[in-house]
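Just one chain follows, in the form predicted alone, and it is written as structure tokens.
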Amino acid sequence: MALKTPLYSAHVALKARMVEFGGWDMPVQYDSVLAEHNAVRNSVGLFDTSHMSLFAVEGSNSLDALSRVVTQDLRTLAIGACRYGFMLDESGGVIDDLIVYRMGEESWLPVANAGTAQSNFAWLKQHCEIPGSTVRYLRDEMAKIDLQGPAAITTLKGVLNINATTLRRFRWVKVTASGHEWLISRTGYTGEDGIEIYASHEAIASAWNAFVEAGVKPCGLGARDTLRLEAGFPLYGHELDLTHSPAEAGLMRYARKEEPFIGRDVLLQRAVSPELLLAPFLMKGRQTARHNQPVLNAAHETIGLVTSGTYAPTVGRAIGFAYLNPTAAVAGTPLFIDNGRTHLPAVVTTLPFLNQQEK
């Protein structure tokens, strides 16, 4: 049976279309994906992200322990800041991508994906549950919502009376307002300005209702996917998985620390001559590519597989990602997508997709 976030009944009351995602019952859309997407791009939208995996790693040895399993440099991370990176296995494959918050000198909040929660917890327990370091799964203690869009900061102030105007990107602050404690983070997964809000289940339910009553449009997984893809962000299980490393995904900038971490030596070897590279592409027509569809070269020979594809409302084009032979992963390379019925023309492009809006 799928898990339910603290906002499940609110989604049902709003007549959201619910789907199973990562082991959770989640809203895929309320109104329409297009309307929700446009709300975030032009004003503000609200997402339930309580299905995400939240962990606490704490103790005198927590920095050393967590540094061994995270690709980013945590030693230079200030209290009040957070950083995006990966957990890798010994072969350099991605166990998950995550954001790590430094909560104190000996306290950390790794935030990862929903479908990998149990494997993430097991990995963290295996490598970080040592003398002087403990690991807890925070699902029963904290929930999370995202307020995203150019009006996010003003909406946060107007509804919860929280002023985050001076909060910089990838910084967080704890505040008390509206009778609750909140962790406010200037981060997101949409390509827009925005805030991620962490609090108790009760507080999150109260905030959700307050935002909806104030007219903020609730948004589902459908819009979350079109928004993140337009912004050029990877999705675990699509662009990232155990068979691909940050080297193939073009994300080595998040794994450059000199300090040893699990998978580092193999990752550096893979980065020298990757067998595949992740490439963004634009479709020539409005038909979209789908996950795992074959990608063909001009001679109609298979050279890779699609990882994600969608029609991008803001760009005005169908877009996608694919793992390709490195010689083909060059901007301007013509492609064809085999959808099982026909070969759809496409071309390798550059990121972000949002720079390539149809004129």
The other form holds:
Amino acid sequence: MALKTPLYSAHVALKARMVEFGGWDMPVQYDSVLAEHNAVRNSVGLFDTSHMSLFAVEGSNSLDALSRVVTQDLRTLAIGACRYGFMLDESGGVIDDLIVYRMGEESWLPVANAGTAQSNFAWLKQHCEIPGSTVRYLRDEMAKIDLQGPAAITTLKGVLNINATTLRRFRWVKVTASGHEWLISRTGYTGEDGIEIYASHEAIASAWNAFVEAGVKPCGLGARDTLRLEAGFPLYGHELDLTHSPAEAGLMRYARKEEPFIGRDVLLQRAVSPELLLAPFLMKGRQTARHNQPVLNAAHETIGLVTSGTYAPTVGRAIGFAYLNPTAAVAGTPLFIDNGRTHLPAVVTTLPFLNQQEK
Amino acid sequence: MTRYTVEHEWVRIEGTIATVGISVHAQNELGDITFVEMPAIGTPLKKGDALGVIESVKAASEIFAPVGGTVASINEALNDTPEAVNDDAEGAGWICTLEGVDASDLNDLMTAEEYAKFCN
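Could I see the form predicted together with the partner chain next, after the form predicted alone?
The next block holds the full complex; its first chain is the one shown before.
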């Protein structure tokens, strides 16, 4: 039985196509993935992200406890800021990628994926539930929506009367407006400007309805995936998992250098000579490579596997990520994707995918 | 007169030429169409053979020949505007025509009315 967010009935009323994702009943699209994608690129779109796992880690020992399990440097993270990083296992594999918000001197809000909620909670309890540090899973206390696109800031002001013009990227603020308390951050998963909004279930339901009534386009998981892939962001279960570390994913910049954390020693070893490297690729045309399809070199020998692929509406061609032999993970290397019927030509490219329309 | 298959293709026969596409219902289920792989002109097809692939943002699906015949033409416009299948699946979004069609292949296909019931 899949979990339902506080916005489930709103999605059904909007005639969304619902799918199970990460243990939740979620909207994959309302109208059309392309229309929703374009709304975010050109104006503004609204996402239900209440399926994501939100935790509170608090107490006098919480800084030390949480620092053991995340790669972020929490000591230099200011109250009012948030930072992206990972939870790793002892072998450097990714338990999850997450953003940690510093809510106070001894109070943290880790925000992670939906499908990993139970393993995240177990890992956090195992390592952070110690004298002077508590862990709570906030599923019943807090919900979340994302307002994304170049018109997000003006829409937030117009609909909820919240002024976020001076809020900087990866900063958060708590505000009271329109009869509710909100936590908003200048963050998102689309490659556009935008805001993530956290509040009580009741407040989030009222905000969702207010945005939709104001004409903001509701967007499903389909557009969320095409937007994040165009922006070059990894997705847990595709680019990141227990067998791939930030070393292979090219994301070592999100792992701190000095203070130890679980998985660090193996991670540093893996970073010296990774067996595989994550590479972005551009297809010759519109035809899409799909997760787990083999990647071949010019001699048609298998050199890797596709992790994600989609038609990229803003680019006008299909794009993707693949784990490749490191010698092949160099921009300009020609590739072929074996889709089971034919070998589709592609080429290793560089991020970002956006602004490559003319290549 | 248009006939439909259980795989959601449509076929319309005028003289000895059959025009083939996917149904309005099918394009709606697939969502935004991003690519249509069409057969080479001159390809002989038996009823039920895979004649191409249609890709949407979500998935790739094979298209099967609703009747046997030889590929006479393809809808070249779909190379640049595959969204025509979303906009007008049973008109401008046609995929190919077949010649040398055996009209008896139509016998077990559905009428529009039968197909509408089938989709419900």
